[in-house]
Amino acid sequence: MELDKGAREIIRVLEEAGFSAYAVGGCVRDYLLGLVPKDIDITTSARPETVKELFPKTFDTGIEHGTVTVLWYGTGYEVTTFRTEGKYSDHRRPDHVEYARSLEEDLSRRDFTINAMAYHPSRGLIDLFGGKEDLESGVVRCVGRASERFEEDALRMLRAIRFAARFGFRIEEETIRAAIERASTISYVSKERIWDEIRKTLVSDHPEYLSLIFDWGMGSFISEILQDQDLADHQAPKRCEQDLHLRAAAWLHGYGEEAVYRFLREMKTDLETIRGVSLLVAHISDPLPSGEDQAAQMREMMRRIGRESVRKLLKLKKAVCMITEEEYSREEALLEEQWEKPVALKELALTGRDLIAAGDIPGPQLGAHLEFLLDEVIRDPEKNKPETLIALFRNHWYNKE
């Protein structure tokens, strides 16, 4: 194990000052399993008023939990002081936060063995509660009594489901134990930090593992619109690519379009992912062009929804088993067949200056105008062309008056 110049560089400052420094967590676990860590993290028995003096750029990012982030080299690195939680009464954040003596004790309240290893480039891995011995073995373990772990943060149980799917481990039992017997206390955690939980999960290797937050009775804690679990399909999302829209599509599409809106609205998702998802839902039961001009009815539909969304739309139908793999290949053909093909009003091949240029008057009617326009190139995309386009108006407007 390799830690990277800024972190080596942070540490030996530390301990110069006459303080001990650990990298830990979630990287010295990524590290074992010959992964790159996305962020290296420091923990110190210096204080972070210390860490502030120490170090010329610093960042307050959770200095009232001893977190200072350190920018070196360009990178920054979360430096937090030793330190020991009370009593967490709402199941979610300590009462207050003490500084621990140790860096057994700062260990000793982390969530999971796998994320409770430290790292010093001289004195090698700290491994105290066999969190080397888990990630070999394959297993999320809590860090001690898993019934403490719990409720000290309720969020843990949806960060074990989120870990085994991130890595296909399995779940140790006094954990599962642990999680079915407080799953209620999963209601006092914000939906934001839920959902990150579940949006993880959903891109992870294994999404199916989502079907643990109702076997341990958390579903309808989470949301009452989870209460029926039945509607869940935890199978499909690993039938589709690692995208959030199409798998929280595939996840939930049994609830219905409206449920899967105010579903999200709930967990206070991005605007975009309740646009994406909701729309794939509302869609996913239309029918795929047939009979005559399969072409029209295609780029009908790229017009109605987009051309990605139409892509995402039979990705969702092939795994939800709507259709087949031949049907999907044949769609997706004939989807890629027309992709070019004018869908839209801005590519049109004039524009309602060009319109008003010919005679048509500015307002309502000049919108109306266009869309008839694009109509016929959509039934026709040869027609996208400025003189034709132009002389159908003409005639149309003519006949009109």
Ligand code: ATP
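Numbering follows the first chain given and starts at 1. All values derive from a computational prediction rather than experimental measurement. Each form is matched to the other, and the largest set of C-alpha atoms that superpose within 1.5 Å is called the rigid core. What changes on going to the form predicted together with adenosine-5'-triphosphate (ATP):
Residue displacement note: Pro56 has its CA displaced by at least 2 Å between the two forms (rigid core superposed). Cys27 is not among the residues whose C-alpha shifts by 2 Å or more between the two forms once the rigid core is aligned; its shift stays under 2 Å.
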The other form holds:
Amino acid sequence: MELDKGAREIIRVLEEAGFSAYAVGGCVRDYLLGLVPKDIDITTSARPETVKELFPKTFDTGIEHGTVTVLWYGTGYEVTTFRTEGKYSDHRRPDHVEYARSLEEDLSRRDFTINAMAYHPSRGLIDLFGGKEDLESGVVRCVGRASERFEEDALRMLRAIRFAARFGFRIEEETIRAAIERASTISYVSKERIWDEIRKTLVSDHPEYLSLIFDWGMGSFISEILQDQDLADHQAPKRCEQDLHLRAAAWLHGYGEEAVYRFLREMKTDLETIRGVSLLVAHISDPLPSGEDQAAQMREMMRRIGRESVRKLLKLKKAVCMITEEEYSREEALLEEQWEKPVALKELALTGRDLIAAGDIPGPQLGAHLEFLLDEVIRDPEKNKPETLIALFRNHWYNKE
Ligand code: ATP
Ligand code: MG
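Please give the corresponding structure for the form predicted together with adenosine-5'-triphosphate (ATP), as opposed to the form predicted alone shown earlier.
Now the full complex is given, and it begins with the chain already shown.
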């Protein structure tokens, strides 16, 4: 295991100033798995103020949690002072940070054995809780007594599911038992933190592990909307690529458009996700082109929900088994064939200004005229030429008067 250069340098600077420092948590786990860690966290005995003095470029990312981001040749490293978990009153993380004296104390407040290892460039791996062995046999296990750890922070129950789903690990029995016992306490955790774990599980290699939310009894304590657990489709997400909107729609479509919208609002997720997922669920039962002129029907669908959404909708219909593999291939081919065809007002070969120049009057009917021309172009893309459209406009609107 070879620690990245920046992390080694940061550790060296901290040690030369008389502090201890280690790479810790997710990055150690990822290194041992042979994966490239997303980011490298460093834990140190130095206080945040000191870290800021020791390095020329730092940001206060989470100074209230003892974290300072050190910028080292363009890469950010989160440097956090040894912490303990302090006192818990309401199953959430404590509101104030308490610093720990030792690495041991810092490691023992971490959630799972696989996340509680540290690494030092010359001292090597520090593994006090059997993390390496659990990593090798593929087990998610709480550090210490699971029931106490979930009592302190109920989010850890969802984190157990998330890490098991990411690596395809099993969850150790006592950890499962404790989660079942404590399921209701998930209601104390903020919706944002809950959604963050669900979101990461959805796009992992094993989104079907989300069924554990219900198996352990957390569903209705996360949201009233999830009360009826039979409406969730746990097998559908893994039949889709790792796209959040697609997988969330595949998982939740059974609850219906309105409930899915309310659920995502409740989870306080971003507007783009709320819109993207709701749109897919709203259109899941839309009929696909059939019978005469399927190309024009496909263009109409592209106009109605947008090209990218049609592409996702086809994938969604396949994932929830509303269409077969063959139907999917046929519709996908039709979509690709029509992809470049004009299906929006801004893709018309003329603008409102051109219509005015041709005798139209500015005002609300101008938009209606453009929509009429787009109807024509959707039926026959060959008509998308300025002179053809002007002629159509004149014919249709002047002859009527
Ligand atoms: P990822 O690659 O998804 O970021 P990670 O292991 O870095 O995985 P984070 O959520 O970033 O996960 O947390 C970083 C580390 O902090 C974890 O590895 C764990 O040691 C510790 N940790 C995070 N959240 C908790 C928690 N709720 N309770 C205890 N320890 C936690
Ligand atoms: Mg991380």
